[in-house]
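We begin with a single chain expressed as structure tokens, specifically the form predicted on its own.
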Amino acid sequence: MKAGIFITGTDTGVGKTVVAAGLALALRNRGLRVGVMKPVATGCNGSGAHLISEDAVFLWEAAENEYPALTSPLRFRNPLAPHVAASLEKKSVEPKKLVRAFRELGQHYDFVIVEGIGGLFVPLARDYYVSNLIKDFDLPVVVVARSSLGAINHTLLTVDAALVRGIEVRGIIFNRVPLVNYSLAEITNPKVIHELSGAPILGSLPEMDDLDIATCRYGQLQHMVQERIQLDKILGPHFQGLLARS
């Protein structure tokens, strides 16, 4: 297993890109050489061979990586599930190419952060889902979830689906948690989810007004991750060795 983590979510739009970029910023600050990857991206800007994923650029700039082609190897214009976008755009998703890109990227960095697309069951190709890609990458996952009403069901489903498929769940990060005027569900859900799933709660991140993916503004993201997320648990058993080499 390459030292790294796969960032998945309970749904699209939960903030996987923000969490992945924040982890990259914080781990770089600890002296690690961090690689980032968005293997498959849809809803990209541009046309033809010049499609650009804003999410991938946001990750790439946060990590200050040197290999954009490996960071974002497969891009589609239509904002759809990759399997559907590929069909409409007369392209294909070849898992072996994604695995090769991941392994090549890993040769250049101590720790690799991979951001998925949507949740575990987003189809990348026929009978091949994000969960299959995680298994092929041989990475543990961090689940990004909301803390609002509905979070219990969505998060437990995601954790259960991962565990059934033999995927290690390193923990859960709650994103866009309000600092004031929070609901009763937002107060109680993290504890309930931990008790019912057994998955560690790694921390939470608030909504940040000074952050913008489109313009690569990170604001207080690094500080928030360092202060509010248990980075040691995300790094796992590789932690001491990585810091010793840094």
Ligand SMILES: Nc1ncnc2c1ncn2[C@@H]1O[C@H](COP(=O)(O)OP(=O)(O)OP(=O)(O)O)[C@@H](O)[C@H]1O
The other form holds:
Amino acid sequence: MKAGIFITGTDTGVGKTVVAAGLALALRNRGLRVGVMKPVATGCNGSGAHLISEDAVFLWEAAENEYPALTSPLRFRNPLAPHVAASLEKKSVEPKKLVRAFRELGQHYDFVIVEGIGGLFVPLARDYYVSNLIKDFDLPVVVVARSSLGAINHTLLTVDAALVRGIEVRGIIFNRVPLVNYSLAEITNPKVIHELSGAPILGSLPEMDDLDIATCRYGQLQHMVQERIQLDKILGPHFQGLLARS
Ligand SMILES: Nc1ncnc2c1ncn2[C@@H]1O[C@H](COP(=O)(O)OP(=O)(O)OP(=O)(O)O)[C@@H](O)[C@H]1O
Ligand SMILES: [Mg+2]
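Having seen the form predicted on its own, could you now give me the structure of the form predicted in complex with this ligand?
Let's see the whole complex now, leading with the same chain.
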């Protein structure tokens, strides 16, 4: 049984943390016990054993989780791909430990939302990419994408790379879609991307000016996700079962 989702993106900075936290808020509001995880975080603040991942804290506060070592098991200081940061900091990424933490988290919650690291081909270790981690977690993905010019190429590449590796693509969420003054690309991209990729479009989130990850300000995020994202499709076959238990 797959009781979770892996939030990947077409790129770094595309909105994975915002989407993952928004989903956690909205699913909790439906009565589910939601676990969150940022398996590997780079660019962390602090030092030594006290490195803190902003992403993990934003997710953790949204989900009101209780197991920080499982939510954020591995952190690096340098803002680099994990494989590169690990080499520089004389550490390593051990996928087995990440899988163990994920499975343990799953025992405490109904549904686990995992935020990826950059996109599918970010290296976590030598010959081990985010796509390998998704396979090891055995989760379907949601792809977070921009809707502006360039999104067709980035999104089709990501969906294709997932599908050829046997990763289920539950759908695509467009982020930072302008509600006014949108471009021609923003109007046409969702339909074209759906037609060409075959992946469901799960909705879009607008630009929100009341969001701040650094200070854990969520603003309208929960409301926007509830209004604009197809949560039942993200939950998939678990939907009925999970709601029945809650
Ligand atoms: N819909 C939105 N409205 C306003 N700001 C947003 C929105 N989505 C994301 N942002 C801002 O854009 C920045 C990048 O978003 P976010 O951190 O979610 O991306 P990410 O894909 O998780 O990045 P990373 O690869 O570093 O984990 C953040 O400062 C966030 O607050
Ligand atoms: Mg993030």
